[in-house]
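We begin with a single chain expressed as C-alpha cells, specifically the form predicted alone.
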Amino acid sequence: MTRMENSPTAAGSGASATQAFRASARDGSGSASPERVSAVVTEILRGVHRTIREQQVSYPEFQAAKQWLIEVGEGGEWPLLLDVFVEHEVEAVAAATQQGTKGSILGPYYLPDAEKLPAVTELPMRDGEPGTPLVFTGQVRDVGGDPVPGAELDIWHADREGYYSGFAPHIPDGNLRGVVVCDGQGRFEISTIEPAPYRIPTDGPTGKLIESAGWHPWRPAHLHLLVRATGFRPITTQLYFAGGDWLDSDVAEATKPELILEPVPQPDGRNRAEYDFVLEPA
C-alpha cells in the first residue's frame, strides 16, 4: 500500500472519533444547568456577531460559512475540529483549579477497552515494529509525595509513520496501545517506540478550512496518556519529545513546557526517557 492508501480520511476517523467518544461517555456530559447552557451560548453568539461587525462579513462570505458547517456535520468531523481547535482552551480552563501534573488534550485518536497490561511491560506492537525503541519509565505518586500503589496508565500513540491504530486500516488493532498497572509502588516501565509526527486529516472540510486559511495540519510526536486511580482525579496529557519538530507551532495549540521528554541514549541503542505523574484527590 502507498501511504496515501494507509492514510485515514478525514470521514473515517471522524467517525471512529465519535464511535469512541459515544463509548467512553465522559464524566460531566449532560450536566449543565439551563442557566449554564444560556450563559455559553449567549457568550459564543455574541463572539460570532462582534467578528462579523468587525470584520465586515459579506454575505457570500456567510453563505461560504454555513456550507461549511454543513459539510463538517455532513462527514462526521466535528470531534476532529473540536480536538483540535477548541479543546485546548477547554482544558486550560480546567487546569487552573487543578493540581498535580499538567494536562493536554484528550484528541480524537483514544479508544477504550486497550489490552490490561503489567507494570514493567512491552506495549502490543507488530513483529519488527520500524521505529527507534523507547524505554519509557516513571511512578505515579500523591500531591504529597506518596506513592500511588496500582495506578493505571492507558497509553496510546502513532507509530513511526504517524498512523494510529483503529483509524488506520492497515495498522492492528491494538496496536501502540495498551493500560499499564503500576506496581506496589506506583512505578512502570514501558518498552515501545518513539511515535512520528502526523498530519491531521485534510481531504475533508477541516482540511478545507487549513489550506484557506494558510495553516500547517501537523502536531508534534506525542505519547497520549490517560493516568488514573481509586479516589484520584484522572489526567489527561500528552508528552512530548524535546528537540521536535513542530513543537512550537502545534495545529492544535496543546504543547506545554512541562510535557517535554527528553529521551537519553542507552547502550542497548534503545532511547530512555523518565516522567513522574502527580495525581490529586478528587
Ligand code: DHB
Second form
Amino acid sequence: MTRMENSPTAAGSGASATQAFRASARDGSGSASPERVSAVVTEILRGVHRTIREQQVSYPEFQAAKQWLIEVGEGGEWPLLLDVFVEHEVEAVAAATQQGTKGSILGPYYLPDAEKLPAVTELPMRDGEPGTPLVFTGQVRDVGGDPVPGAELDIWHADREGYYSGFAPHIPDGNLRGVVVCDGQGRFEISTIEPAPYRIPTDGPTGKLIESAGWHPWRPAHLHLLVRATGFRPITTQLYFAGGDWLDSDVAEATKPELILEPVPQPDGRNRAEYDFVLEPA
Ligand code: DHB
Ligand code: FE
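Next block, the form predicted in complex with ligand DHB, ref. the form predicted alone:
So here's everything in the complex, that chain up top.
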C-alpha cells in the first residue's frame, strides 16, 4: 500500500485514487480487440455527436468542456468521476449474469492487502474512533444454502466524517479496513462504527460539474465489501443503512433495495446489523 501524502481535498483524494488505481491490476489494458474498440467507441462518439446537435452546443461550450476535461486529468479525478457517473452501468451488465447476493460498484477507494482478521473481530480503528458502534454479523452461504467455511470479507468504509483511510492524510493507514476470514460455518461478527454519508469533494472538477449542474454531491452511508472464497465467483458490493440520508438519490446510483441493513439498537448502546451473503460457483 502506498502512503498517501496528499491533502484531504479533492485534489488529494483524486490523486490518491489515481495512484491506487495505477497500483492495482484492474486497468485491463490490452484486453479489447480492434473490433470491440471500434464498436464501443463508435457508439460513444455517436452519443456525443447526437447530443451536440440536439443541444446545439456552441464553440464556447465546447472549449469549456475541453478545459474541464483537462482539469479532471490534472486533478487525478478520472477514477472519482467514472466511478460515480459510469460504473453503475458496468455493474448492471455484470449483475445480469450473477446469482446470489446483489453486487454494487467498487468505487475509487478500495486498497488491496488490508490486515487479515479472524471471524470475530474489530476493524482497525483509532483510539476513541468517533461514531455509533456497529456490530455487523452474518453468514456466507452457497446458492444451495450450505455454509462456505473460510470465506473472506474484504471490508472497507468511511469514518464518521465520510473520509477513507489511504485517501485522507489525517487518518492512519488501514483504518476501518480489513480482510475478515469467516469461521468453519462461514460466520462472521465484525465490530466497527457506522460510517457517515460520503460527499464527492466539492473543490475539484467533479464537484464543480455537480455544482454547475445544480445536482447534489452525496452518497448514502455505506459499507464496501468484496466477498470471496475458493471455487466461488467473488462479489463486489455495498451495504446501506435503512432510513439513512440520500438512500433514494445516491449520486452514484449504486443502491439496491436488497442491500439495505436494518441496524437494531442494543441495550449496550451499539447497533447490531445482520446480513447473509450468497455466493455462486465460479
Ligand atoms: C466515489 C466514492 C465512494 O465512496 C464510492 O463508494 C463510490 C464513488 C467517488 O467519489 O467517486
Ligand atoms: Fe464508498
